[in-house]
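Given next, in structure tokens, is a single chain: the form predicted on its own.
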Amino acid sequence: MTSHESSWWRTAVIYQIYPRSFADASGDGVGDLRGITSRLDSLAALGIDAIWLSPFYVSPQKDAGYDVADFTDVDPLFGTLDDFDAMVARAHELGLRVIVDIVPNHSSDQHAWFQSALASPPGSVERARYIFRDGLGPDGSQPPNNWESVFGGPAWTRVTEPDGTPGQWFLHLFDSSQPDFDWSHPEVLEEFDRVLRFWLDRGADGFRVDVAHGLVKADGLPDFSYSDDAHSMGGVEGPSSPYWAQDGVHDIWRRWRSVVNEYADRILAAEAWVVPLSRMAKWVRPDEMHQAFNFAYLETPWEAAALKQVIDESLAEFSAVGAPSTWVLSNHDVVRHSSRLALTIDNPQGHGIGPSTTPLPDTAVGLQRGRAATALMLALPGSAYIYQGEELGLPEAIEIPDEARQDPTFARTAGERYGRDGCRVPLPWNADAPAYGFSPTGDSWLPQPEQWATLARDQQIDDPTSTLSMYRLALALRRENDLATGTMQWIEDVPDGVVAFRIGDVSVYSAVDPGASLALPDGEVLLSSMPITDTIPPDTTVWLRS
């Protein structure tokens, strides 16, 4: 029976938790579920509506848990199913919903299904759940096609057959430890129905769907090459990829929506790197997913004209299919926006930045633009996602030693791409505590920059000028003034380089372009991303009640 759906997800602010870097209760240097539970009060006080957890499933951790060996159990690194249940119960007590990550494009090579596939012959039922193919050339020694992995290098790995001879190749759009499922196989469809119900029955309020533009591959697996500067997850204009955004994927999401609809108020949120926005909107048609991350907005440069264009396009395209726009500036796969917005070089998604990046972003400029961008985003109608640590103004961690880096991108490109470790460094909670309060032992799976002591939560909580205080105020005002449900109207009579709009009696002014500023309009100042006098200076956003 289909349940009635409330509309909480249309306006929700959802906080992404990267479990291994949020809070470590066990002291082993890796965050865990009990650590998350211990810090939920802080998130409730921030003013969010829900949390989203990146993967915590049983995994060899070759790709920080996105290589799943068992989709219905907790990895001992993070705790137990009882820990998960306790976390959900506490979150619900605090009025927070819980969204869990699900990774349907691939499994770990340690998954029982893939181990059975390796032990079975070509053409077997066990291999049919994945994408095995014979190689090219007289001895099958060449990959079946020229596809490249998202993490660099070939997307195919050859297996050794049970008799010891070189055998077939399997497809892995990501690391070689992450074989792709064959979603044309009915057992794959049925297995994920079971996985969805398992977590929904345990109280999960929905799923963030990893690589929601993947799964389905074009018939015949034709050769295809992206340009060298393309984003690693697709989402670029040009020839259609045979492995991203295939039409057949929508049948899968309709099936998943029917499962989720068996439960009250549960949602699906798509990670779909798809352009243009008119195409991305197909993922959130009424019978498919509820939300899709607005990556076009995330990737928009800090330029007034570009921001106005993407906001207009977003509101038009998502509303055309009855969905909210879901705004986002940072996540676990991109350079933190408090650094990214100060970059003066191209930085495709997934490439990251590090010590040899030239020029490095200016820290002060990045923080000022990051705060202004957040204040602008949280005033927009719809839903929004916050990535852990951005409320502290954390910049990208740049000075990570090569030997400490763990993103497979770094290894698979021989250090050519730094990858995503810089946005995944564990959080600072207390300036004077071991590991800045992340872990009681002082251990940390990635090294924390020394300068993060000044950004620790306890250093910001009582400072009205801190980034944390700005986030708390913005979230409170957003709710009090119903900005997420309002109708936005552009304010046209502003200087060049300024983005300005009105929702109800709240007016938002953001001086974006270099040198752009404006005299402070009349009205009560509700929020300012930086100190102001009688002028709104560059890289500053102000909310006024007029």
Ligand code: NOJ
Second form
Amino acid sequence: MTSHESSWWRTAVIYQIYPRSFADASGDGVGDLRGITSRLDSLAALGIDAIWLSPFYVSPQKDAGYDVADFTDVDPLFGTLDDFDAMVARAHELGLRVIVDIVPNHSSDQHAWFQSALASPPGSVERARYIFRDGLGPDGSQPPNNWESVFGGPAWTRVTEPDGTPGQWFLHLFDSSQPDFDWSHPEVLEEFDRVLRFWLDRGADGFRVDVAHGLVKADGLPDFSYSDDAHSMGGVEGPSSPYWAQDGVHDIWRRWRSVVNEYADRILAAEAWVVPLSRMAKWVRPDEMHQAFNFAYLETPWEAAALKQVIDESLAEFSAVGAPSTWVLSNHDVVRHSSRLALTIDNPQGHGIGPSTTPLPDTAVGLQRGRAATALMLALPGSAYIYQGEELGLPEAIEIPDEARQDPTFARTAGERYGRDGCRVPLPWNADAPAYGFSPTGDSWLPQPEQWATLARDQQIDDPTSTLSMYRLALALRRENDLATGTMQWIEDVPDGVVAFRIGDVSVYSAVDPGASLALPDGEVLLSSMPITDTIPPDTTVWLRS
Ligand code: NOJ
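Next up, the form predicted together with this ligand. The previous block was the form predicted on its own.
Below is the entire complex, every chain and molecule, led by the chain shown above.
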């Protein structure tokens, strides 16, 4: 640790803002930075420590902004750099840190570098910043290898050369509008040092690093045998994957850590879909990133034994490298946990759910489990992530018409996978306002479900039994009782299917498995995810002081 470094991030609760869907000040139906600034008070009142914003950079929005055309400017859709500065100033005034997204694996095909690569011949310096290769077969009409895009279809697209002839192919692990950079090229390294310093100089408190397991590809780009369980964000293919979790990525993170260390108290958080946790922990060794999203926890089913195991494993593996564990249940890439935890069918990450999913999750069961799962998560030591809208108990939006769906996954799989639109629908703030207060005009880039009126923030704010009130209480108690720095111990003497632990002088009981319940133990009830009597019923978490 350098002398000017503090450890705020070890215990922080970080709230993810998805800018398109948080609050729209301009009225065009897409959220923006001024909208965010206008609503920051409500986040401070919720009791979080930091916000993380998904991308708001210049982008043609083919992958909702994860296709960046200019890494150091704001897209007019979201506002201006001045709007960014004003948002950071207001957040800091309210005591909230601001983490921004950085997307180093790829750019948009509209990025100036890619446009000049297209205009330049094979073998040129311009093409060397990306991964261009000749195709296979006598006429080069076959892709250079068998890699698949995580959004479905091939990971290669053929270009037309400036003279009009069919030409080379370029690699895109995601959409064809997202060409991968070649990270062995020194200019790519230097450019991203500049991008980091640009946002750090403007007051960003850190970065959430997109696809932090994907930047380096195996020499020779060998073919790969896909397993059936390969899922969208990768990682599960294991150590033999030629493009996930290559050792070379760690040199990049060491370099980035030294850039970030030039500033006080700034952090790097890895989005690295890598299993098992012992492998993911490499991303948070002392000279690499500060945090990594705990996707193993997010993907754990609502089962007592599995939860206990992943919690033990997380604490052991992250602390073995001196990092805090993080906890997360929802984000903009997965089915919201208030629906996911009631799904009875397999639903790989990124596939999403929609009208033809059978059976659909039961809404009441989902909400009850979602609340219980959150109450369990927020008592755990370390840092936690909350995704916008989960504090309202929002379920996944199911009834989005096909023509309104925007995730490239839907089109690239010809509708076979619904994709991620269902967790990205704009937030309901006021039940009676147009677009539930999301935008002044009533416009909304994805349709909001009718049932969301009752979930709007203004309907929940003064109701002590609401999901919003439960989140606020959990966050206040977490802080007052220093749970994030506590040491937890399992309470063993509980019925099967119950997860129970002590942390400081708080005891937490979660009745998880089907039918599991327990008599309410002695002590002052601090929090209960659902109303209780003298029994803690199934799918319920209770915090007690005892
Ligand atoms: C991970 C992001 O979270 C996801 O939304 C995006 O589509 C991919 N990376 C590609 O950037």
